[in-house]
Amino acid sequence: MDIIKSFPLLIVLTLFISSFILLLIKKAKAAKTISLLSLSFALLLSAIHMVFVLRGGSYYYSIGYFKSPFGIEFYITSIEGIMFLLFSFVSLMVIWYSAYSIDKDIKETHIPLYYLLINILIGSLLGVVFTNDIFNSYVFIEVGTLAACGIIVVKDKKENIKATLKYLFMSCLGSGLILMGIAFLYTMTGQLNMSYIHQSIINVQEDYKRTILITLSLFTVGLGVKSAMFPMHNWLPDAHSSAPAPSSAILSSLVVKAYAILLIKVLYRIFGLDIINQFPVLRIILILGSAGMIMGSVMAIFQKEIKRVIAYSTVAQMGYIFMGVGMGTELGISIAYFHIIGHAITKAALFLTVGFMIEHTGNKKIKDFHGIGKRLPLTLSLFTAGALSMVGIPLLPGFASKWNFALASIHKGELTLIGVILISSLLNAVYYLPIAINGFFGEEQESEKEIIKGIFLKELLPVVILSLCMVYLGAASEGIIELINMGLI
């Protein structure tokens, strides 16, 4: 069964190679089919691989002739296994939905290019998740950044070009800081493999106190920019709100999460808790995460366009993840990973339902969606389910996250964080619930297009599946957190 150990590498290669095939494709339908087949293959392998990891435990997988520390290797625990499954599942659902909608957002001639970029992006993100080599992470980051910019600018509108340039500039800044951090790590340890860096840095930490602090700062800011840590998030609202709906779903659900996962690996796998506790880095991440939870929601309240509300909501939800990371406890990190899973599924469903409403009405502003539930009842119901999860209603993953974050705060002795969680939840309700209530019970508004009344189950089936998974995730949260804990040991 050792062949299953190669599944993570196999799927990264499959997605990259299928991108080359997409380069030769001219027909939109063929491009959609190839992308769907490659991501379906990824989901199948990730499910088999998850069972393998649960039975056999963590493992290292060397790539190529040279073994570590000279060669590249993947390190797979139950966490990487879960993320493999998550990234494959969410991307497949989003691309399935896009097969019905992307033609309305971008030119037909650009569709093969779009799916090429999607496959490269998902392959790169999985590479970031799997690799145990810090420079290899950087390569995957750079490839993924260019692909992410591509799926925003592909819409070819003025606002997309402007948002892409802003995202590219900020991403390049973040990448530069990460590269400088890698250079400092190599200077101190002579290693690029994360496990070997950790062993070496323990031995030299007394000689490089100041350099370690600088390196930690470079990685925190660099990856903070890329994962939209408050206040380094200013590229996100424009990029996520102006992109086609499937792009917004991928960017918000998966792209920022991959960089947050890498930050966790840098802090806890490379440096380790004993070293980072000597510096105020975790405290700063905790404060910025808490501030993001509040400020992201406050900024969402003042938005008029529905996609910008959801985009700012991502800033707030990423704050929860950074708060968990900054706690510096096993429970805090476990819940941060759980929130990554819950938010990825929920936010994909939210962006796709909103994209569907915009596509069918031609409207973008929140006030224009009053009464839309009378015409698009299933769409608004799916949106409401995602919104309730964001607010933290019991049985949904948002509640499980917030409940466990509260327990982690008590365990840490940081009772003020419970107040931050409560305020953030209240603010979530202030901007999400009026959209749902006015959508169901408000007076119907005029729209730029004639709204065709219907259920549209075929187009919305991927979102229905995402929503069902969201409910399952809330119900099975305890077991999933136990699986995550297996990867932390």
Contents of the next structure:
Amino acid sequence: MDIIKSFPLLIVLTLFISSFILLLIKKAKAAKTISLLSLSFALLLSAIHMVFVLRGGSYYYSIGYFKSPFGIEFYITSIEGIMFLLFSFVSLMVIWYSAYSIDKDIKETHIPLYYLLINILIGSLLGVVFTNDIFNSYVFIEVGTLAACGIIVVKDKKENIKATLKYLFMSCLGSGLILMGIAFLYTMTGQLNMSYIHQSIINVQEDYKRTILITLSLFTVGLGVKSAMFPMHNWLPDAHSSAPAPSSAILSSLVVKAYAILLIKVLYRIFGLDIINQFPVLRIILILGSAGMIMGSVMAIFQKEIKRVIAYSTVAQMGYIFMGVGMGTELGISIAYFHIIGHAITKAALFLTVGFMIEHTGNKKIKDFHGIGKRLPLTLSLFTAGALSMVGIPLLPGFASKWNFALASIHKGELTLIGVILISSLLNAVYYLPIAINGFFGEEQESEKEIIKGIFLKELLPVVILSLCMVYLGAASEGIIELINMGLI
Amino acid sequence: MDVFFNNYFETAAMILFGIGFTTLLLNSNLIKKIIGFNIMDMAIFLFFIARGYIEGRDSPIIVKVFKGAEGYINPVPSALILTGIVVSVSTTAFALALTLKLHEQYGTVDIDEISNVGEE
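Mind giving me the form predicted together with the partner chain, seeing as the form predicted alone was just shown?
Below is the whole assembly, all chains and molecules, this chain first.
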């Protein structure tokens, strides 16, 4: 069964190699097929791999013939297994959807390039998730950043280029800080492997108190910029709202999550709770997360374009994840991971349905979507399901994570956090529900294009599957949180 | 003060990092932003390599006699920074290409002017 241990590496390599095959192909259809095939392969292997990890537990996998600490190493626990499954599943669904719609957004000659970037992006994100080597994760971050910028700018409009440059500069800032953090870590410990850094940093922590504080803040700010922690989020709404719908779905549901996962790894795997509890870092992450939950939603209320609303909602939802990280308890971290899964699936479905509505009406403003439910009933129903999950209606994953966040904050004795969660949920309802209600019961609006009425089951099938998975996730939340807990120990 | 003069590599790296960081964050000219980004990256590379260099030791290549582990510097930082330089170069190239595109569309490389055009 040793061959299954190499599946994570195999998938990263498959995605990279297949992306360069795409470079040689001129036909759009062939490019789509190759991208779909490679991602289906990833989903298949990740499912087998998940079963293997559940039976056999976590393991180290060294790449090449050098053993750690010199060689690069993957450390796979049940969390990495779940994230492997999640990333390949969501990206496969998004790419499936994009096969029908991407021709309308970008030029035909750019389509092979687009799928090249998507494959590189997913490969590098999976690399960030798997790797146990801090410098290796930096390289994957940089590859991922450039690819993520690419899938925004591929639309080749004015506002795309502007948003991409903003995103690129903020990302450069973030990765510069991360590299500086790595330099400090290497100076203190002489290691690059996360497990070995952890062992030696425990021995030297008394001598390097200030340096550890600087390193922690460098990593927190650097990865915070990349994962849209509250005051550093200003690149996100532009980038996510101007990109084509499939890109927005991937950016919002996967890209920011990979950096959040890396932040959790840096905080808890490299430093460990004993060291970070001596500094106010977790406290600051908790406060910024709570501020993001409220401010993200407040800013979403004032937006006029529907995609910007959803982009700001991502800022708020990242706040939940950082709140879980900042609690510093085992329960908090496992709920943060659960929220990463739930939000990834829900946000992908939301962005795809909104993209479908924009594509079929030619409108972008919220007020133009009144009465859309009479023409596109299935689309708006799927949107409503996602919106209800964001608000936190029972049975959906949004409720499960909010409920568990509340339990975790009671467990920690921070009752004010429950108030923050409640306010944030109410604010979510303020901007999500009117879109759904006016869509079903509002007066029909004139639109630029003539709207074809219909169900469009073929085009929307991937979104339907995403929504079904969302419902399953909500129903099976307890089991999944148990699985995540297996990986934390 | 002696601490700063004895570790002049690190001091210089930190000063350069500050210059680059503020230029990248605060300057509104895109080309200057890119220059700032490069200064910042170079400062990190200098810092990283300086941590691996030990005064009076040889480069880690064995010529004729092996001087023992005490005779050579640490090669790992230099090897890592090689990767860092490649990343920095490709990011710079990408940013410059985007700036060029933006200049075609708006006729300026000042980010403030570009945002003002967008609001009108």
